[in-house]
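This document starts with one chain, in the form predicted alone, laid out as structure tokens.
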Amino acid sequence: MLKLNRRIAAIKPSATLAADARATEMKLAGIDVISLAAGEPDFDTPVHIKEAAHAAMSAGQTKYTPVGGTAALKQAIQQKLKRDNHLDYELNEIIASAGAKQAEANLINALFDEGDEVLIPTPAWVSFAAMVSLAGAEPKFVPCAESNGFMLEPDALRRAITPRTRGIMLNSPSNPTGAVYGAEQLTAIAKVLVGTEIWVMSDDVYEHVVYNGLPQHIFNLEPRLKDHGIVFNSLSKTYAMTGWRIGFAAGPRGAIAAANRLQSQNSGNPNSVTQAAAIEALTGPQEVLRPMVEAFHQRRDLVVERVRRIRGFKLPNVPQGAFYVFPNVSELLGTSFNGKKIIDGDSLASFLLDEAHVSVVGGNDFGAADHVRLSYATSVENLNKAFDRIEQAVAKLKK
């Protein structure tokens, strides 16, 4: 019998990737499946970024680089953080990794240990808790009320903090809810955290996919948090570079040095050609982002209207960022079709895939089992077709 490391054995596969994988299997079997599961822009990487990668290959930039990225890439990240977030970092306070997920996993492993608690406001991206558990620390979920836009309230944060609390993960714009924290809300959260030694980790990967201007940054609003704060970001969503696998983190020198040591042992440097492409993405023309964000905005408006027409789907909050809606489906729990009962968001997602051939992600692993997540990172044609199918399928559910 195969014996696995106990932490690995306890980890579930990513719910989002699992949903997308099942949809892909059905497509390969010849079934017309529309995926609203993947968190991946459907746009191509801009041409000038691809040309930079080609030029790098032609110039022979295909060798090992420094573990945490080239100096040129770190300078580009440094420039981006100053331009977009008004944050200043030295080059030795920056690390590039194979995606933001690797940067987060490395910093979490470097900062937390057995007995430590890391606060995760929920609903939350499914991998946050898994990464904390793999580090041997304990994820502590802090539920955020739908009536408050799924945002963390300062009083709830105060109640959640214990002597074992060593970190908190913030994510704005949020996956899965699309919530975006405003300056007032972030300032109130910062007041609770300033003066503590709690590591404040800010996942900013959707920062440019917003519909009312760039979001405020908590470290800009309260600079004292920067001394025990980490910024995580990625080029995946902003520049449609999901497959290129490049992300980064910025924070205090000691924390970044520890992550660099870990990365030197578990992977080494991020892809050299991707680093050259990332430099062009970060320092080249930023106007290429506008058409993508405008398209997401139009799709957001369409999807909100279509979701609110479906029986049993409730969406009181309009997402202000990212490219997801997270409707409440509690009215459908307890219904059934052909003897199969809908008991939570996961079972509704399975029903929709089987009956409507539309892939969505149940809310269970996000920390909201009475919700489902739908991505609108696909064409308007696909969205309308998918929602037609969902409406028809849900009409078949009976109490």
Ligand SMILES: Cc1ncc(COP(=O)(O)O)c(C=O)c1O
Given for the second form:
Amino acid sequence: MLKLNRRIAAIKPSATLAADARATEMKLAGIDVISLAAGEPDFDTPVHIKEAAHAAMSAGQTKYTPVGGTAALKQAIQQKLKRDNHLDYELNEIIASAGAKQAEANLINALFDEGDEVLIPTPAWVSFAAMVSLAGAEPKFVPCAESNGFMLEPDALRRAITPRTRGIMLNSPSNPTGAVYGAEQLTAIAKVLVGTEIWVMSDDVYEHVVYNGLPQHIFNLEPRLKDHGIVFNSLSKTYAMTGWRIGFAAGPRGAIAAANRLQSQNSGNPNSVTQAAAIEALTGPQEVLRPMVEAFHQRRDLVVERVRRIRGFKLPNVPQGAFYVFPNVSELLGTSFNGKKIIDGDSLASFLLDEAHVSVVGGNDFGAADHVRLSYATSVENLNKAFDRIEQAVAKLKK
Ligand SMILES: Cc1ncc(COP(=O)(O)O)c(C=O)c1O
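For the form predicted in complex with the ligand instead of the form predicted alone, what are the coordinates?
And the full complex, kicking off with our chain again.
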């Protein structure tokens, strides 16, 4: 048996990437699979951003840069945080990394240690728990009721805090639920966290994919949290730049300096050409976002309507952001077809891939086993086709 590092051996591959990989394999085998598994916009990166990359390459910006990004990129991030979130950060309080994912892994590793607990309100993005475990700390899940829109209740938070609690991962709009916290809810959560030494990690990567205006930031509502808080953001979802790999974190100087040291030893600067493209994305015309968000909005309405028509799929809350729906499929548990029994959202996802050739992600790794996540980052035509197929497949399931 191959002997691996204990922490690496314990982690599973990302469920969302695994679901997508299986769908891609089937497509390569000639099967017409529709993927509702992907966590990325189906739009192309806007042209002016690509042109900035071409120009950077032509100008020879192909060398190492400072580890945490060029000063010009940090200035662009600084401006963005001010413009969109009304948050002030110095340049040495900002680090650019290869995606929000790397920024989060850096800070989680820099701040948490063995014996520390990090709270993860669930359902949650699959990677938070894995990152916390990889750092040697303990993920502690705080379930959020569907009847409360999958949002963290201040009392539940209060009860979850122990002397060992060192951090909390917040994510609004949420992957996978699409829940967006309002100012009142954030203020109530902030009240519990202010005055503690708990690191408040705010993952804002879907902030622009919202249907009721840009949400307020928890650090803006309660500025004292900024002293023990980190903002994470990314260009992946906002500017349709998932493959470019660029994201960032902002927070207190000591924490960012530690992340910088880690990144300097682990990987170095994020891609230099991508950095130039990111400056253009962040400081160039922001109107390019509008058609993408409008398209997501229309699809959200369509998808909510179609999901609610499927027998056994329940979607009590209309998601207000991101590009996912996370229906409850518990009514289908115990049904079967051709010897395939539905015992949870994961087995339903396998069934849908086999019978409907539609790829979705089961809820287990998000911390909500009786759910499936469907992404609507695909065309209306694909969505309609996928839902026709899902309806037909689900009709075959019998008790
Ligand atoms: C909540 C959340 N945070 C972070 C990320 C990572 O984004 P990036 O592409 O910037 O690494 C994702 C990607 O799916 C996400 O859903």
